[in-house]
Structure formats: C-alpha cells, structure tokens
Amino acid sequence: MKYFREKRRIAFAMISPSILVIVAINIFPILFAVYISLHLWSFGRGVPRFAGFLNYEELYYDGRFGDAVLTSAKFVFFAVLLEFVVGFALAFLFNVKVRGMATLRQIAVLPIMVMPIVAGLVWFYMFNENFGVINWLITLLGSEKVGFLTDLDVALFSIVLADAWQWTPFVMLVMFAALQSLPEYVYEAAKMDGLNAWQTFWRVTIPMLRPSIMIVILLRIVDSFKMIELVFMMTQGGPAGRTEVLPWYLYVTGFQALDLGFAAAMAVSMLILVTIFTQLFLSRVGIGNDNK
C-alpha cells in the first residue's frame, strides 16, 4: 500500500503543472467573467460596483440581444448545412481512385490555412458593390449589381458563403479520413447480399460514418457560433443589424461601449447556451454514452 501511495503522489506531482495550466487558461477566465458579470463596470469610469443579477435581468429584456441570438442561429444553421453538404460530397469525390486526386485534395484544403480575418478581407473586396470582382462579372453578363454586403436579405448569406469557403475543406478532410478507414470486407459482404450502390450507401456507409458525421457537425456548430472575424471585416454588423451575430454584439458592448459588466453577462450567457446545446446534442446522438 505504501508503494501504491508513493506512485500516486509521483503521478500527481507529474500532472500538477498541466492541471495548473488548465486552471489558469480555462477555469480562471470563466470565473473572472462570472465575477465581472455580477458588477456594474464601465472600463476607465470607476471601480466595479456589485449589482447581483442586474446585468442578466437587463440582458433578458434586451431585444438586441435576442435578435443577435436569432441571427447567430440563422448563420450557424445555414453555414453548417452548406459546409456539411458540400464537404460530404467532396469527400466522396476525392475518395475515387483517379490519377491527380491527391493533388486536388491538397489544393482543396488551402482555404483552411488562411486566417479568418484575412479571409474576411478577401471576401469583402470580392463582394464589394463598387469595385468587387463578383459584381464586375455580374455586370459583364448584363445584370445589375448585387448589394452582397448592403442588401438586407443578402448580407448574412454572403457571410455564410465566405465561412463555407474556408471551412468546407475541414468537413471534407474529416469525412474523407472516415471514408478511408471503412473496411472493404463490409462492402464485399453487401455486394454478396445483393445490395445496389444506393442501398449500400444508406444501409452500410452512412451508419458506419454516423459518429464522424455527428462529431464534425458538432465541431462546426460550436465554432460557427463564436464567429466574429468575417462580420468584423465584411459588414460590421450591418446593414441595419442584419448580420449582428452574438459575438459581434458582445464585442461592441465590451470593447466599444466599454460596458464590461453587461458584456461579461452576455459572454456567460453565450457559454451557457453553447454548453446546453452541446450536451443536448451529445445525448441525442448518443456520443460518449457508455450505455449505448
């Protein structure tokens, strides 16, 4: 017993630096955000004053916050849907053993390597109504210019397209790796059972890919929900707030209006919303459930 206690002490001593790093990087900022959210604090305008749940109460009645949550939900839904559909199709395309596919795969993943804020700047210039290359091509075809970044009904989908351009290759990579890992003997058995290509796809391929599909969807949902770079570079939340996602509203409140208490309450609420959604999603699809 003394030997095992000594081993446990040594093991704890070995992992304690990692635990301290996790606490410092992950736990402390969350606790500090909760602390700030319980105070009235405008940066540079005095010391924090304890206010209890007043910031959360104001958040509950803030219509702009509700609109930002709804806009974020729209963006996440359309962005993840487009990225998954196109990425899934590309994964099957690149899985075909044809000469030159390896080179095409390498080219296809290049957008992932671009910084999101740079991607936003590139798409801003491409979508610009006055000198954007896309509108230039549209006018060459004899049509009128489209306000990709100024039209109330188009601006959000322009950001969706820019996000899909950058992150569809990520979905493609994950699904391609999952396809490569599928055992060949399963398809041989399906062929012997008389299944055609369509039946094999739905009864064999999709069930085996289900864990990878759910994981990549979850990762993209969580990452899309905190997207701010594209809005910052392309629309600044406009036109008329149609692209004001929750992270952008948080940024405006905390770093422009300097209302740190209200911004912290918004950040904590955002964290709670994402955590609840993640847990519901995981329990719904059965990932990480040992009973399944």
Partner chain sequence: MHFENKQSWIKKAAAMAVAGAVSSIAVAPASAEGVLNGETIRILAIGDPVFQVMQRIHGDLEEMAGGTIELDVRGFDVLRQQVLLNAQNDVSNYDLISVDLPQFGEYKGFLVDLAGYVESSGMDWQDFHEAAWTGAYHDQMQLGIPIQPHPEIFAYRVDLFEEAGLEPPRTTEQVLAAAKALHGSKDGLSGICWNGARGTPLGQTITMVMGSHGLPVIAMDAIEGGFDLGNVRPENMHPQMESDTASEMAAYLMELMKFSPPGILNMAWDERVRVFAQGGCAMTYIWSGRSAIYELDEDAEARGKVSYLPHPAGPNGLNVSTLGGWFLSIPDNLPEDRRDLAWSVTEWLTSPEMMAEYTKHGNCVAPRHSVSVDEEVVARCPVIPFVDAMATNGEIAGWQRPPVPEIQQIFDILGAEFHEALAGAESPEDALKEAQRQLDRTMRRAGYY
The other form holds:
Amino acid sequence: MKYFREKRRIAFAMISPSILVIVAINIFPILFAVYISLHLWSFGRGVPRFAGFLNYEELYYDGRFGDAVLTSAKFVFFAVLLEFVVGFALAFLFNVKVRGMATLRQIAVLPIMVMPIVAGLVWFYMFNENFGVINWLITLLGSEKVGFLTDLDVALFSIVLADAWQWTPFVMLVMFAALQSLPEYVYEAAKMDGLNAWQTFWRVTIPMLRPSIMIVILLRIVDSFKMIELVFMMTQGGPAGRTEVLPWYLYVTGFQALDLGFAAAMAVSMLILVTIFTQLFLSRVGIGNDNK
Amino acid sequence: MHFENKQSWIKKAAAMAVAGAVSSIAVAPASAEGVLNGETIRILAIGDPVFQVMQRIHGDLEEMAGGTIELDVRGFDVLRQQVLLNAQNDVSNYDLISVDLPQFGEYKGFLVDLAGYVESSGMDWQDFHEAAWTGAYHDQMQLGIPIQPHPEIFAYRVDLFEEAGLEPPRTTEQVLAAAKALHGSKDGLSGICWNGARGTPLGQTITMVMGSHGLPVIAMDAIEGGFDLGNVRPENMHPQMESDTASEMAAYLMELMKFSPPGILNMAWDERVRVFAQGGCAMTYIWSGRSAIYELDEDAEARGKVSYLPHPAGPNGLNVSTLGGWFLSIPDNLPEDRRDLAWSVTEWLTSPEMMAEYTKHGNCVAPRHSVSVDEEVVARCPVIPFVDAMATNGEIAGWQRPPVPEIQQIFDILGAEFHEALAGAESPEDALKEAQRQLDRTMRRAGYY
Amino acid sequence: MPRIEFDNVSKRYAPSSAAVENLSLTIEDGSFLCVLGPSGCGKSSTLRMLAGLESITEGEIRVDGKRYNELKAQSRDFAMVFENYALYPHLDVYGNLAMPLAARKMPRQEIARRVEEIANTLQISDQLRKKPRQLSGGQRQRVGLGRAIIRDTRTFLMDEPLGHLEAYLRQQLRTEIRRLHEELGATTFYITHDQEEAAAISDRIAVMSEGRLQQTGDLLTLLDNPVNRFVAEFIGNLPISILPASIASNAASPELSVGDARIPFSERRASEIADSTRVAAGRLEAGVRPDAVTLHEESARHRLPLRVSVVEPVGDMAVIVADGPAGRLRAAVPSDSAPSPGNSVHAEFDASRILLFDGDGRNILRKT
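Having looked at the form predicted alone, could you now put up the form predicted in complex with its partner chain?
What follows is the whole complex; the chain from before opens it.
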C-alpha cells in the first residue's frame, strides 16, 4: 500500500508541471474573462465595480450583439461552404496525376502563408471602388462599378471571398492529403463490384473521406468564427453593420471603447456559443462513431 | 543650466523665422550642445505624419539632440491602451507621451501641469495658435504642448469652381449647390469627398459637422464664440442627437451622399484625400496636414489648384473648423529628475525650427504663427497660411469633439448607427434616435447621471 | 457461360521489362484454373488484365470470342476476391455485401433477401452489423467471397484470396471456395503461390515464371512430366535434386551416369534421348525427386555413394540430405530406417522417374 501511495505521489509530481501549464494557459484566462465580465471595468477610469450579471443582461438586450451573432453565423456559413466546395473540388483536380501538378499545388497553397491582415489590405485595395483593380476591370468591360465593400447586399460576400481566397487552399490541402491516403484497393473493389464513377464518388470516396471532411469543416467553422482581420482592414463592420461579425464588435467595445466588462461578457458568451456548437456538431455528425 | 542659452536661441530662431530665414536645420545647434547631452529620451508616439517624419530623419535628429531618441510609434487604439496602462505603473516607461486633443479629458488625471515650465523657460506661447494652445488647457492646467495640432478644414478645387462660376462655399447650402453642379460634370468627377466609413471615421464626421451646425454632440456649456471644453461636468454629458441641430446635420449628410464618389461608405482619412488628389472629387473635408499628400506630389492632379476654407456652416451654425491632432505631454508618474529633460526635449521638438523642418518631409502642419509666415514653408505647404488665418480669425476650435473619456464610444456609436442611415438600411431619424438611446445608456453606465 | 482466352497477351510497365510475355491460355467454361508461380512471375498482372484493372500492352483477351481489351472493368461482369480482402472500411458487413447489388440499383428488399441468403451460406449472419476492422481475417475473406458471389456473375477472379490467412483457415476456406465453384457452376480464375492449395482446389494448374506461362496441367502431370527444370523445381512438396549427368553411349546397353553411378536405361528411354537433338548440346542434368531414391549400405555400380549431412524428420518419413562429389541429393526414407549424419550411403534411383534436362533446362524426356 505504502509503495503504491508513494508511486502515486511521484506520478502526481511528474504531471503537475503540465497541469500547471494547462491551468495557466487555458483555464486562467477563461476564468479571468469570466471575472472581468462580472464587473463594470473600464481601462483608466478608476477601480472596477462589481456588477453581477449586469453586463450579460445588457448584452441580452443589445440589438447590435444579436446582429453581430447573426452576421457571424452568415459569414461562417457562406465562407465555410465556399471554401469547402471549392477546396474539395480543387483537391480532386490536384489529385490527377499530370506533370507539373505538384508545382501548381505548391503555388496554390501560398495564400495560407500570407498574414490575414495583409490579405485584408490586399483585398481592400482589390475591391476599392476608386483605386481597385477589380472595379477598374469591370469599368473596362463597360459595366457599372460594384460596391464590393459598400453595397448592403454585397459587402459580406466580399469578405467571404477574401476569406475563401486565403483558406480554400487549406481545405484543398487537407482534402488532398486525405484523398492520397485512401487505399487504392477499395477503388478496385468498387470497379469489380460494378460501381460507376458517380456511385464510387458517393458511396465510397465521400464516406471514406468523412472524418477528414468533418475535421476540416469544424476547423474552418471555429477559425472563421474568430475572423477579424479582414473586417478590420476592409470594412470595419460596414456598410450599416452588414459585416460586423462578433469578434469585430468585441474589438470595438473592448479595445476601442475599452469597456472591458461588457467585452468580456461578450467573449465569454462567444466561447459558450462556440463550445456548444462544436459539441453539437461533433456529437451529431459523429466523428469516429463506429456503430453509425 | 542650458536655460539662458536656450531662451536666447529660441528668440533668435523665432526672429529668424519671422524674417523668413529659417531654411534649413543647419542653423540648429551642433550635437555637442544638443538638448539631450548624451542622455536618452523615451517617447510614446502616434503613427501620424509628424512622428513618421521623426522616424524618417531619426539619425539626423539624434545628431542634433546629441543623444538617443527612442521613438515607440503605435497605432491609435494601441497607443491609447499603452498610455492608460503606463499610467497605472509606479514609474512611467516613457518621458513623453503623445496625446490627441480630445483625449485630455480622459488623461488629465495623470499628466504633469506644464505651466511652470512654460513660464520659467520663457516659451513664447503666444506664437502658438490660440485654439491649439488652449486645447491642452484643462482645469487651469497646461497639460501639453502642441506638436502636430491641425484642424479638419474644407478644401476645394479653385480651377473647377472658377470654370463653373461658383462661389467658395462657406455654408452647407453652398456646398450642396456646388456639389450638385460639379458632380458628374467631368468623367470620374464627384462632388465631394468625406469620411463616410463606418465607425470612428463617420463618428468624427458627425461630431464635427454637427459642430459646424452649431452644437456639440453632448450638452456642453455655451460660452462666448463656442462651448467650454475646459470644464465638462457630469450634467454636460447628456447626448443631443435628438436636437434640431442633429436633424439638420443628418439631412446635410444624407444630401452629401448624392454627390459623393463611389465607395463613400467605406471612405476614410487618407483615401478621401487621395481621391481628391487624383481629381476624383471637387471638394473634400480634410485634416489640413494631409494636404501634403497632393501638395508635395508632382503627379497629383489637384496640386497647386486648391484653396481652403473652414468647415462650411450649417443654417444656424458657425464657420468653425475642428482642431485635432497631437500634443506632447509628460506623464505624472515620471520621476522628478527626468522631467527637466523631458521638458527640454518638448521645447526643442515644438520649436519653430523643428516645425519648419517637419514640413520638408510631408507634414504640412505649423501651429505657430512665426512658422506660418516662413515663405519656404508656405511654398511647400500652401495650406499653412490658410490655417494660420483661420486661427487668427477664431475659426478653429476644439469643442466639437468633447474631451471626455467616453469620446471613443461616442464616435463608435455615432459612426455605427448613422452608417445604417447612409447605407439606406434605416431612416436618419431612427438612426439618430438609436444613437441617442445608446449614448444615453453609455453615460448612465459610466455613472454621470 | 464464359470461355476465356488469352491470345499472345503481353504486359509491359516499362518498355524494356515485360511483366507478362506472349501469354496464351484458355480457360474452359465451368473450369477452375489456378495460376501458380512465385511472386513477381506475372500471375497477378495476368489476373488484373483479365479483370480490367490493368491495360493490355499487346495481344487480346477474349471472352466467348468477344474482344475484352477495351471493356471497362465495371462492364466485364467478373467478381473478384482480393488477397487483402479489399472490403469497404466505412461500411459494415451488410453494406459490403450489398454494394454490388446497390450498384445495380436492386430494390432494397431484394438486396436484404440476398444478403441474408449469402450470409447464411457463408455463416456470417451474426456479423452483419460489424465493421471490417472488427472481424478476423477469415471472417473478412468470407465477406469478400460473399460480395463476389452475391450477384449473378459466374466468373470469379481470385487473387491469392487465402494468402493472408492462417493454415487451418486456408484449408477450411479453400474447401468452401471449391464447393461454391461447384454449386454455382462457375468459371474460376484463381491465383496462388501455394501448390498444395492449387492442387486441392483446381482442375488445372498453369505455372508461370518470369512473365511466361511454363506449363498447364494437373498436379501429377506437373510433377512427373514437367516441361522444364523450373517447373520441376517449383512443383513438389520436397525439393527435387539436380545432379550433373551424361549418357554413356559407348556401352553395350545405354547407361546414364550420374556422378559415379552408372544407371541402365531401358531401350525405349534411351532412344528418346537419342532422338533428342538437344543431347548434342552436351550438358545434361538429372532431376530426382526424393521419393524416387532409395538408400543402401552396400555399394553397387548403379548406386551413387554419398555421405549424410542432415536428417530432417517429416512425420513418419525423414528427408536425408547427403553430399557427394556430384552434388547434393535429397532422399525420403522411412524414419525407422534412416541413417545418421556422417554415415556413408549409396543412393539408388528409380530409373523410370529420373528427369533429364538439357543445357537450357528443357525436359528432354517429356512425354507429350
């Protein structure tokens, strides 16, 4: 008994540094955010005052917060949809064994390396109505300029496009790797079983790629939900709030207005939203669910 | 110590400046007797032209100063966070910090009163534009020395106006008439450029244009010729976005939309000047210092064809331009033994010679009368005498952007809510109403009333 | 029912190296053909060309006289069983079995009925909801077989289907495969490197080596009447011994000398040798299977003296490995009469079972 107790103590001593690191890096900031969110806390304006759930209450009644949640949802939906469909198609394209494809593939993934803030700047100038290349081309073709960043119905999609430009290659890369890892023999079996190309795609390829598909979609959802750089560089939430995603509203209240309590309440709500969503997503679509 | 020397040097320099003889920094003292004398000065700066110039000529500056100049240049939001965090330190990490005019309300609790230094060093404070000098005067304290204060004014293309037979627009009515006449009269020419982008840019436009319609966005006390920005009390914090003035302002901005260039809803700061510079619009609201963008660019279409006016007045308003821009201040957690040095550097950096020097590198700002008459400075920056004249005529003021801690929230709320109206997603009335509601909530939340 | 013909078929992956060369082979309808050969002999390429998984470089494959070269694998209507089972890892047993039917858009109820039927036949009814990775190797290959027989095809291609299984499972399943072949009246093209399996399961064995078809026939033919030294060496449970030999043509009666042994030949066999134009080439080798050797203590003119090196017991028999100046010889003797290592022995050959190969390895005594 004594021996085992001793062993356990040693084991605990061995893992305690990693526990400490996890607490310091993961747990503490979250707890601190919760703590701040319970206060009226504004940078440089006296001491924080405890406010209970006042910040959350205000958040609940804040129409702008609700709008931002909706805008975020829209953005995530369209961005991930576009990135996935195009990235998936590209992965198939690049899977074709043609000379030069490897080089093309390497070029295609370059946008991933670009800093998001730089991508935002580049797309801001591309879409700009007075200096932008795209509008210049459009007028050259004799059409009216498009308010990529100012049209109420277009702006969000311009951001979606910029995000897709940057992250479609990521989807492509993951799906490409997944495709490469599919065993050849299964396709031979499919041929011998008499499946045509369409049936092979839907009955063999897609189901076998499913775990990778789910992971890449989940990663893109979580990541695009956190997207702020493009909005910061391209629209600052305009026109009329149509591109005000949650992280941007959080930035405005937390880092411009310096209303830390309110911003922290927003951050905590955002965390809860994402956590609930990912848990639902994981359990519903069932990654690694054997008996499904 | 250097006190006598400096005073005489400044006087001499000022005299030379008035004589138009300050042509080069070569007349500045050599490094041996430089202001730093081997010491290091730490400045927390903004990424605006005057400090960007300092970065560009950093080597020369250090040689002139005879010491090390650490310039920590930050963006607007980060700078503010840095200043506020630094204020909570026991000992300041910076000798000097740069302060935007509307920020004095928020910062005044932790800045050193410079009045004593001004007096003892014999700084010729009357050489500064009055609005610039008093912009840093709060609660009977001089909290900063102007280094790059400049007003947001109104620029228009003289050539286009003459061609069309239009009067220089001093009222909003004239602006709209001229904009209507010129908009689309040439290929790619719009009536007017301004800050229409969501958030801070539009928020600033609203506060300033509301000012030129006659009211600040919060209920400050009216005083002779304007409003009292040096003494804002809690009862002054009530927002006024449901006033008639606000409605007039809103109507004016909605009208402007018709004569604005494409992309106006995303246009801000330098972009409006660039579009104006390349001939994309006939008029623009502009921070005067930014006129360097076309005045110093030989390829700019607008170069040499621009005249300047204060903000055009609304129906019941004033021809008054908003002063903004940057001051040098000393944080009060800076140890006593470093304050003399900080002051000396402030004095040097805001001297007429240095101000003339800055204009050579793309900073068309001169908040001193003596520099504003320097022919070479004027040749480089035609806007400077216009601003000088406005300053003399009392057409520059700072109250439009009230120096209260909530100023950034005010900009954000106005700039977000009224963007709905500009974009056509909401009526201007509803947008103003919603802005009023949010501002009211903000003020209550802050505990003013 | 199909009759499959390979007509001078070649497969080259690179211009210079042929995986299969000039293969001509016919598989009669309803027969069970085993292609036997060491790995890399081209047997898999042959099967894959037939399946449509590999293109045909030269020649023609015909099924019932119809050229199949350009026909897609999906359209050939062959069912295949793979060495590594090739089950769909994402589908359970039911899904795997149902796939060929689903591909043909069979109604769900019909599919369910067929799957149940097949699962019963193969005794995997209780595994239908399991994923392949939850099954043992034997169960997996049962599913693989089920997937092949579930549809109406009568031609089965089997690529070493038992290769990855344990010995007792191999025996069990090969019986089953043969049974299914009989019951379905199928034509089966089966690949293996295991001669015992080939003998047990097939009607006819085709031996391949280095891309070429060497010989076809049943196991006995291959054992006793191999076309060449390769087949002789490859076929047979115990390795054949190859010793240098020559014909003593000056003797009164024809004699074959193997080492120091002078073995009398019957007139008929001698004349066969004499007829062979190959003898002139000079070098001859004698092949002797271990069971065609007896060991004696006494020397004789027709016996080869050797010294025993190793004794390998194999059940109630022992394989004696003995060496002499002529080379190494293996002999199978009853265990109780086995000599010990170091003993001198004299080997006597069953003259009727001696094989003779010429310099190119051809069996010059082959009966045709």
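Just so you know, these numbers come straight off a predicted model, no measurement behind them. Whichever C-alpha set is largest while still superposing within 1.5 Å between the two forms counts as the rigid core. Residue numbers count along the first chain shown, from 1.
Colleague: For Ile15, decide whether the Cα shift between the two forms is 2 Å or greater, given a superposition on the rigid core.
Modeller: Yes, its C-alpha moves 2 Å or more.
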